[in-house]
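Below you'll find only one chain, the form predicted on its own, shown as structure tokens.
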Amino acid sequence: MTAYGLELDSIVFAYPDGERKTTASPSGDRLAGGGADTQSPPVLDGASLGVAPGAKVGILGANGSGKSTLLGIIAGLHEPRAGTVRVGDILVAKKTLKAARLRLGFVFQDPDDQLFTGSVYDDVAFGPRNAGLSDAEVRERVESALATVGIPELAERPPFRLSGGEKRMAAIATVLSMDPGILVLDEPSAALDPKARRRLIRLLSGLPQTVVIATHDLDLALDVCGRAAILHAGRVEAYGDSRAVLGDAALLERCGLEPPLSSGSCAICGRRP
């Protein structure tokens, strides 16, 4: 596995009128374009971001700021009206989309969008099988991915019999089995209980891949991501060290965000963590 860098330059994107949300597709086909004749106002209007190989970056912002849209552009699910995306040394375009996607694993916000076969094993094996790997190679990829996320005992379990946290780990395993250099996750801690959330944080913190996370969970961003980017008014309003960015109260207020819970003082003793 090679960790790749990521470069987004002056991205502009608007949804066609009435098509603000996109339905996920396990096939990874592009689902919405940025060049329709009739469009809503731009969701992204000149957004730029550079991610170094192996870095962990949190994409933050208020509702409607374009976090999920930006991830969709990174993954090739949306085509920007203007601007460029590079995955490592690949300039993402129609001709290079397949090669770029081989370097990148996308984890949807809802695990049920990613788990669609009769067993966890078959879901995790889906990508390697479609890549033409041998049965032995597929089994090795599946066992490694399930061991990495800590659920090897669930290989034969039907996805509908998994807990929310188990589904999340299985969904991550489906992309790890393809050995991507970049892992992109949309709201990975959504609907997780505290134990499952801590398990997710430990997993993401230990991965060698470049990791990009769109999240409302600012404390998770602090725990996992060394760098944070805040989207506001279609652009990257701030990008830098996570603690510096999330410690800027004026910036957070301007962008419609509350400070992370961990940055507040204790209600009992008044001390800050």
The other form holds:
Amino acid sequence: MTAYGLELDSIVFAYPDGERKTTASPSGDRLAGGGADTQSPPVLDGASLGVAPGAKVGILGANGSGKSTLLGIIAGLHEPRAGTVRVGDILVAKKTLKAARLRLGFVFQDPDDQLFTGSVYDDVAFGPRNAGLSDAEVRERVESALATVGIPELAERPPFRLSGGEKRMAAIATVLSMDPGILVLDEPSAALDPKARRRLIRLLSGLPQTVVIATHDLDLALDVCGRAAILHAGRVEAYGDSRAVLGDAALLERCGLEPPLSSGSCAICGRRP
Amino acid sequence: MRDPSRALAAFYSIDALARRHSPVHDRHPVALCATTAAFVVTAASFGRRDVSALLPLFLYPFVTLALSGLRPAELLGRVVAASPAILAIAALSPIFERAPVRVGPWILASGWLSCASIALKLALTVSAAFLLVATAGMGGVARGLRAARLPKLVVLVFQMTYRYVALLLSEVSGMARAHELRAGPRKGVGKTLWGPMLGGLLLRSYDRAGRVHDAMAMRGFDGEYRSGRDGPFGGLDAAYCTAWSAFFAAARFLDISGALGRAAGFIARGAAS
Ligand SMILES: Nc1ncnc2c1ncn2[C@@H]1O[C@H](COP(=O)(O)OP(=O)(O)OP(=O)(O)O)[C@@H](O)[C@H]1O
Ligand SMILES: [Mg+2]
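Would you mind generating the form predicted in complex with the partner chain now that we have the form predicted on its own?
Time for the whole complex; same chain goes first.
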């Protein structure tokens, strides 16, 4: 496994059918009609981010600030209107997409999207089989991935019968089995109980890979990520040491976030750290 | 559908059956598919009023059931589930074919013979299809279709349809639960809600299918689904195919039931004298 760096440069992106955001007024919803093609405002408008190989970065931001969208661009699921993405030394484009994706492990926000076969084993084996590994190698990969996330006993269970937390771990195993150099996770701690969340934090902190996490769980970001980036109004508003970024109350306030309360329960998720 | 999540579980349960190991499960999927195809062709090739001649063919489902370690109830349940359709098709014959025939000591309308013949053929076919899926798995069936030189795209569509049904069922299951929880004491979905719910269902499952496809593409999916049973076609596989094909040919062209009947009569007469 080689941990790769990641480089996003001035990304601009708008959804083709993006909502025409008119300043909300009760009668305002007619303004965009009548064929007058008001450009939908870009979700991302010049976002830049550099991640060193092996670094762990938290992407923070209010609901709808574009975190999932940014991750989708890293994975080549969306094509940016302008700007470039580099995974290691690969400039992501149509031709290089396959090579770039081999280096990426992408964990979706909803684990149900990631688990689609009849057993956890088959799901975790899906990537290695596609890579053309032999049955023995596949078995080894699957067993080690399931052991890493701590659910070796669930291998033969159908994924749709798992609990939310077990599904999350299985989803992470499906990408770990591909031995990616970069791990990209969207809201990994959503729907986890405190103990499962602890285990996830320990797991992510211990991974040798480069890790990019989009999350609302600021405490998780503090625990796992050395650096944090805050998305606001389509740009990376702040990027730096996560303690410094998350300690800046004025910045968080401006970006619609609340500071992680390491004392008392977290104002956002209600959990105790 | 009273409880869609039960349907989902039943749907995936066939997948689970196929993950077992047995002398049948361990055969190459192409051998299983070829044998099934030979069986179905043989059953279909019998004359439309053959009844007793079909009986030896039941050896195939019985032996496969025994060898594969599947419970007879698992097969019978499926045949019973299909029986209304089978009977509806078979029941047309006595209505249209009224010419009398002699069956042993009785005189019947010939339609009854066709009816029994059709019902038996359909029951045999349903059993064989179930046994195939329960031993080779959907992945194995796709493998067989590919081996039969069906284009990659066609096989992919076949597999995606299978996955899509599962997705659709799980979306139905989620929506049904959401509706049930908010519907109060009313039973069923009111007629004003059917439209929006169906529309929502299609959109949701379409989006979901898109995300699942993304997740597959992220893990190196290139249109060829690898089920993990891609070993070489061995001597045992060839022997399995050949032995069954020989038996099917014998059942078709030699009068096994008649011979058994005569033999039984011979023995009975021998014993009496
Ligand atoms: N498929 C889509 N089509 C059109 N607009 C979309 C689509 N997906 C997201 N958007 C819009 O893009 C913006 C950013 O969405 P995104 O999902 O990236 O936010 P997010 O930061 O991940 O939010 P959350 O914290 O709630 O997950 C939102 O305004 C959203 O409405
Ligand atoms: Mg999101």
